[in-house]
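What follows is a single chain, given as structure tokens, in the form predicted on its own.
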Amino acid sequence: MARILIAGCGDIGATLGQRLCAAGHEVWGLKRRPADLPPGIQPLAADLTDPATLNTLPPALDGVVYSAAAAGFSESHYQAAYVAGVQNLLDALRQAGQQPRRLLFTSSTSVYAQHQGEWVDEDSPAEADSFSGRCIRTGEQLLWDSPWPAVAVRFGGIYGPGRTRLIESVRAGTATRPAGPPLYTNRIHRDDCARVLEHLLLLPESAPLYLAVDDDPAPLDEVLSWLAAQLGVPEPPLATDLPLKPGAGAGDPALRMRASKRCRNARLRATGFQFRYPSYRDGYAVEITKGGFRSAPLPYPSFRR
């Protein structure tokens, strides 16, 4: 049986615990409001923030998943979640003389700078200039630095349950096909997520990166027109059909900027790991149901190509 804190334990992090416990792990969840983990977790109100609330962490830890997400999409809020939190932990970890036998970190394929459809995988560069990808590369070489192993997993876009904003934007008839080259994107199920982190946990020897991406890295335009045709909806028109304001969706340029790019997972798979959902297709198609979202089509005009 492992010891193990699960530092800012959200959706993916209480999903984590959960599957942890239930292989007879001792589990801590740690976050500012602990009072709505699910039982077995235990419970430990502190904020990664704030040093002074970080001196009475679990003794005698085996590993600690480092999952916190930022507050709020600013370079502020970036750094106190990716940076500072970071260095926190670590701090009370050494303070308290741990010696944890691994250190996990979510971290996310937003730090590639490739938008041009281009393959990468672990041994690419992870050069993204903006904020969010240098402050979320700052935390992964912390935790590289400290005296014990650490390993980053790069997520691609997280969807699931309560992660449904596509499905609805497609029901609704909101969505819209990105124009131009394919806009190729990346996916995992949140379940998925929190298998790869237990694996990656458990796993006796481990890489210090692994990119967590399903093994369909599908255009947008692809997957929006799945959707629409799971749902029972008209296909979403093309951003050029529609007259588009700064921002909205799949026809804002900066979307381009930040995806099209393929990620592989062929280290992951190399371990081991199974995908439940190995497409966004066999994930979708359970949410779809388990959310009751098909109906019949909405009242607007089919754009189909």
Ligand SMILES: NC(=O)c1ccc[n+]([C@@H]2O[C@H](COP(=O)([O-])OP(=O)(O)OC[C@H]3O[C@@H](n4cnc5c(N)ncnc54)[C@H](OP(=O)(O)O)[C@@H]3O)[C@@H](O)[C@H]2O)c1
Contents of the next structure:
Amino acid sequence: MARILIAGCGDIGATLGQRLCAAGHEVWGLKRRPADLPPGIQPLAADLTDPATLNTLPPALDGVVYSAAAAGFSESHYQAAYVAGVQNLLDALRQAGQQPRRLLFTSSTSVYAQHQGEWVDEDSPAEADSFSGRCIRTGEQLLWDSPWPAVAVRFGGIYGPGRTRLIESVRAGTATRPAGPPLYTNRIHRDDCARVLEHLLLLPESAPLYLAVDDDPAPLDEVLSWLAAQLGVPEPPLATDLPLKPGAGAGDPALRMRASKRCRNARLRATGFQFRYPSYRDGYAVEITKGGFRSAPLPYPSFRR
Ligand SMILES: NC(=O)c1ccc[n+]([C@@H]2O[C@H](COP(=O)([O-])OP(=O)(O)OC[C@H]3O[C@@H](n4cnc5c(N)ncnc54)[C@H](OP(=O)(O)O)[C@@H]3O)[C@@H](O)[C@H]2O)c1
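Requested next: the structure of the form predicted together with this ligand (the form predicted on its own having been shown above).
The complete assembly is shown below, putting the previous chain first.
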């Protein structure tokens, strides 16, 4: 049985925490307002940006997962979540004389600036051209420079329960398909995120870096057309304007999505990890059914007269 701290225990952290508790591990969930943590995860009220609140960490931790998210899409929010918060937690672990066997960091594929559909893996340059990617990249480095074995896990776009923006925009008819060369997007289902973290936390030997995306980096227009077919709504129209980046204000052309890359998950696969949702089709099919999003029954043409 391991003693695990999840710092920034939100959606991904709590999903991971529940899995670890079910497997018999002792789990603490650190966040500012821990009242909403699911049963089993021991609540720890603390603010990662306030070192004075981090002096009561549980002793003798075996593993630490850093999974805090920025409270908004601004440089100061990203600095607080991915740089100051990480540094404060590492300082607190050091001051308490902790010797965790492994640290994990929920990173992001936004650390890559590649945007022409190239294949990207753990050896590709990660020279983010946005403040968000740069802050996350700094957070990774802080962990790697710490005295403990550290693993950064670069997740693609996370979808799943409560993360149905794309489904809703297709159903509402507000989505548009980008015209021009394919705009490759990379995804992972929320449950697979938690499963990847659990897998890497308990793996006997780990590399310092993994890309965590499903097997299917797909052009955005293909994903949108597939969703429309599943939902029984018209295919979103083609538009020459690129879609907005998450968090960008409407109408700001500088914040339109230019990223297009194909992330390779071979290193993660080589550890024996098996996806529950290897493609967006598998994961979205479940979310569409569970969320009752389908507005019309799928047609069965051969039986209709
Ligand atoms: N969304 C994506 O597509 C995507 C892609 C790649 C990577 N990621 C990364 O995945 C990670 C987990 O995401 P998530 O969806 O689980 O986020 P989430 O549900 O928003 O959870 C983050 C948690 O961090 C806590 N937190 C934030 N600031 C804190 C602070 N100063 N001190 C203590 N706790 C703090 C929040 O709880 P309190 O407010 O109670 O403190 C919140 O519950 C994040 O690092 C995110 O950047 C996300």
